[in-house]
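Below you'll find only one chain, the form predicted alone, shown as structure tokens.
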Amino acid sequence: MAKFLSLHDAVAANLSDGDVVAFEGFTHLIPHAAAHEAIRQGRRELTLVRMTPDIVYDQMIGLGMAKKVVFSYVGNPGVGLLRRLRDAVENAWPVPLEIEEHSHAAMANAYEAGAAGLPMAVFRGYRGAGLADVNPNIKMVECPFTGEILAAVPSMQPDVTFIHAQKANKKGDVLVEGIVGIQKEAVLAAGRAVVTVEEIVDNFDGLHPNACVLPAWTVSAICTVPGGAHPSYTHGYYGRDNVSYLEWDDISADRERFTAWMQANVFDASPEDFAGRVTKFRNAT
């Protein structure tokens, strides 16, 4: 059942050196405050997994702190390539990342095998595709009721995977709103959750249409956190930060200037720093 809890202590109880672990987040809600908490805190060996890996990712793979990363597009949304990533597997730059690169449908299928207890996924999909010359995760398998040529890949079940939400109510059930990802597989197929959520309430009303609502029983933790999606959105409190996203494509081309301000954003900062991190974009989603 869901604890509430700080950040800081969710991610020290939660996330340890060496785990599989997810920060999932499609378009809006990606948990930007969580993974700062993360970096503060030291995490080391860390394989980084992500359909849609942007800046939060290229922060933490630009401080060492992942071995690998599994994904299925990767890159500063509307902008262009992630710099710090791109350093660590052409340079080793802090230390060498291997990555293991799928399609959208093989990740999305991937945690919906591991949110059902499943060794793999099986879809249609990879023909025609090179993805599978470089990557061995990526099998094709012969139906035995049709003879149909399918791809298979191992399904996805993190240690730990992180979410940011709009609310939760003070049972510990967690709504999310909006455009919804991946995130609810990646709870369920997780062995412990950490939700971050704008606020908490005593009941959930008027629903948005394309709501999912998670019950206590699939999360580890949840903490409070204003403006925990900062740069990117949380639909119904603020919109999107899109010069921040801008600005860090060149903040990440120079390691020193990437190091500094990671050093002045995140080391020196809070999580209480968010909330006022979005006051120019709130009633702007």
Second form
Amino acid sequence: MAKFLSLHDAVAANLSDGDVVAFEGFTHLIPHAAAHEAIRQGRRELTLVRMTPDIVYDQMIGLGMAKKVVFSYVGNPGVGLLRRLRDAVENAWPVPLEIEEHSHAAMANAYEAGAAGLPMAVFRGYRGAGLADVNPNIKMVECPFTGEILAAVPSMQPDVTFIHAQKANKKGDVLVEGIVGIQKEAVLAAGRAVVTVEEIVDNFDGLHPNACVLPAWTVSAICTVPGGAHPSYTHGYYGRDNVSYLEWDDISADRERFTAWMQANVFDASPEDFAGRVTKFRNAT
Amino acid sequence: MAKFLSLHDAVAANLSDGDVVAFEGFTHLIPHAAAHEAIRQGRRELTLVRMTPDIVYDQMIGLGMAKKVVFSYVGNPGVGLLRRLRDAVENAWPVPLEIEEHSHAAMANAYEAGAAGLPMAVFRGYRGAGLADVNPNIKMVECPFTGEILAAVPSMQPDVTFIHAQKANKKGDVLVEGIVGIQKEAVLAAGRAVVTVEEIVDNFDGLHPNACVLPAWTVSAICTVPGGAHPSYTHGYYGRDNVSYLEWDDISADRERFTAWMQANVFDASPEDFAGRVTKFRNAT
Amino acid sequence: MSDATPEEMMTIAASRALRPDDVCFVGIGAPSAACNLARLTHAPDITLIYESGTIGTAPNVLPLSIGDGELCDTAVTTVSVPEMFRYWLQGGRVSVGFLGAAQLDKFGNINTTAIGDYHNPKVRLPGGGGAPEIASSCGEIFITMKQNQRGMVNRIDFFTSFGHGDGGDAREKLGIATKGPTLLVTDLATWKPDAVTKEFTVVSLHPGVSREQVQQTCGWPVTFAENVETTPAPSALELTTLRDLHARTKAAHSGDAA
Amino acid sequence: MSDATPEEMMTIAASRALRPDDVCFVGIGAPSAACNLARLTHAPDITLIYESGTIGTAPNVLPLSIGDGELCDTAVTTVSVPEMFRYWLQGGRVSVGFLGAAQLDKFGNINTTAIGDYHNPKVRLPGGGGAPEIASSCGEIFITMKQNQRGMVNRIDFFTSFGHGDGGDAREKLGIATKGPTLLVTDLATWKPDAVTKEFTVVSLHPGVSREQVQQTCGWPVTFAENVETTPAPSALELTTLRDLHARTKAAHSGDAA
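I've shown you the form predicted alone. Could you give me the structure of the form predicted in complex with its partner chain?
In what comes next, the whole complex appears, and the chain from above leads the way.
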């Protein structure tokens, strides 16, 4: 049952060294504030899971918090490569990084199977694709009706999932809308789930009956963090800070500049700083 | 791409003798008008597919239109048994009826796999259940990661699916809302799809972005049939005619009474009659 | 209040077994009445799920079907049927599954499929619907049914859903990790499975019911617990709430649109 | 209009290949520009799908990412990512998949994963994302990339997505029923696979481009079709529409919130 906690307390209670953790969001609703809190709390030896690791995983990897990353696309969306991740993979800086790589279809199916309580996901995929040769977690199963060979991957069931969402009501039900991505599956597949929201409202009266709502009893903790997705965006609240994504390409190109940026913008900052970062994007939605 | 047709023309163009056909609806939005049109057009040798065959399948089976029914629950919901179906299964009246029986989980997964273009659905099911012994379309597959034995059924891909929905816009996109059931999957899994709607509107402006919308290019034909779900209901338009469901128990108990009812209410009726049948339920939603 | 009918007593006894934080997969009929009575009395925050996709629903009247409009109107959210069976039932999120039965044996195995031979049935029943996977995926299973010799039988004709099989560790042997049937509430008594054999054992007789009545309406030799208690009589609140619920339901379903 | 840049010519030539009734799975960059240009010119009813879940989207500016808000705001519907990959891509509902490439070989096999050894890469690229299944599930695949010797290579370092393998009936042998790459549009030429060998063959040179230029910027010995045509120059409408689109996009992404 969802508890209303400060972000500090929610992260402290739900994320431990060595956890398999997903900070999910598919361009939209990326839980930057939660990840920054995990950085401040100094978590280590994490297995970071996400379909589309972007700059917030680049930050965590650049700080050496991860021993492994599981992903299907590692890039700064629309900008280019992830330079801290490259430095870790190519040069083991600051620490070596193990990678487990899938296709989007495989990761999406793996979360879906995780939410569905299954040990594996079955789909038509990886035909002729090189990943099947380098990732031992890609196997094949035969359809007992047609003989067709289909791909199988283990289901994805993180220890804990963090997401950002539009709002919660006072009972702790959570609303996600717009590009809903993989968030519902990532929450339902996980052992624990922490949600940062833009605001708490009295109730969801008048909401469309088929909107994506996570009932309070599927969520461990809810934290109000306005702007908590920045520089990602929150549909209905504020637009994407594309300039910050473009700037990250320069910041992350240099180890010292990266370190200084993290000190100023994460270690010396707090969850309350996110609200101010999105002010000028509030008319953009 | 969706064509706007009369119900007569849509059924004539899309349903043939011998087809595997799903008239889907999970209590809500059952496409009675479309099924009655199929009755009037005298289709034969159909394989009728539906998770919850209720009175409209009882009517089609009672007329001898089906050679087989694939289902997971055959009942008059909340009332009792289906007496015409029983007569066919127990006494081969008016013709013998082959049955293929699944659980809800299996049928739901089979439609889902059909929509997903897969040859089979995999799920955790049928453990200790007798259906696995009497239905050869239930098999087992082994998870290559854990060794767990899971159930598998062939995916469900009807030749044609009929559904009833709230509305279409002028481009032919279709909105389904409320208890959406299995309709999206049944449409996407089928070779052809015919949708009856309460009304055509100019556009879907202001609709929730994650509402269940079937784009025009996924639908073969759209027919405006106000009240077309009666005695089922259409969320936002009219309530369920529970009395008609209760009365069916008597009508269907007797072969002659059944035949007379079908003559008066189906053969001598038209799609336009449905609007009048729901008038008194329009305040009930 | 002592004027409760046996069926009312059954519904009330069943409702009491539900805990305030349960997530309950509800069938139609007596299970639906018991679940909603619990919600309207001691368990206001209980989560009721109907297989039509409605999660956290709070109907003012009992639905005639598992997909009535009021279930959606009052739900926290309404999901598709595949999602219901994959994420919510199979995903292990349901603590209690509530089932009725046409035939039941002493190990909680249920038949709602056919009387007689499956391929040549004497009576073709509606079939399992969600029951086969409800029985294996929910944390535990509560069963309610009115006692009679035709229903409570020594051997069921068809295993629509698996209870404790032939008893003991039958579930574990099939790789089923959930508890299975942990409670049977009839119009005469409350039963729980023996810790070892898993045979349903009478633990409580409803007020005014004798052991003989229980045995006469049951097709297997009944085992009684060492200490058989008497089910507490319905409270005024329980009985009034249930009767009001049934009265509202009858008015809504028998007349014109409510 | 003859003042089009080679990249503009590439985008315009690619856009022309799209048919009004196509359902197109769009990648970011040149594919996105080509698809939206087609929508804004000859194919107003084309369906554009981005893997973030947006179906039938019509953005006024090009998205920086595949999940920008405008994609959702203008979409017919927005579905979850698992549904996108299961019902829409794997379900066989996409007629054209549009891919870019870091490395490409003459059979349309693509590498966007790593340069050098996979386990010890010289350059770690972003990886495949949706590409492995886009390449096998879409009806056919269009590829766009700027020509250069590092990109168009004799042998790619990693098979991120499968084109025609080593040519001929390689796809059928793997049980892939879709057509695979049927078109390659570069900044210099338009290529189509040979009917038998499946090797990409130059069928059209963009205005002012020589065969030598095509060969000099390609790492494999180029085959030219029997009749090599000249790509029609961009029309005023095409070029104006594309430049307006890019200007709107630049304004929206570089400044404050639009």
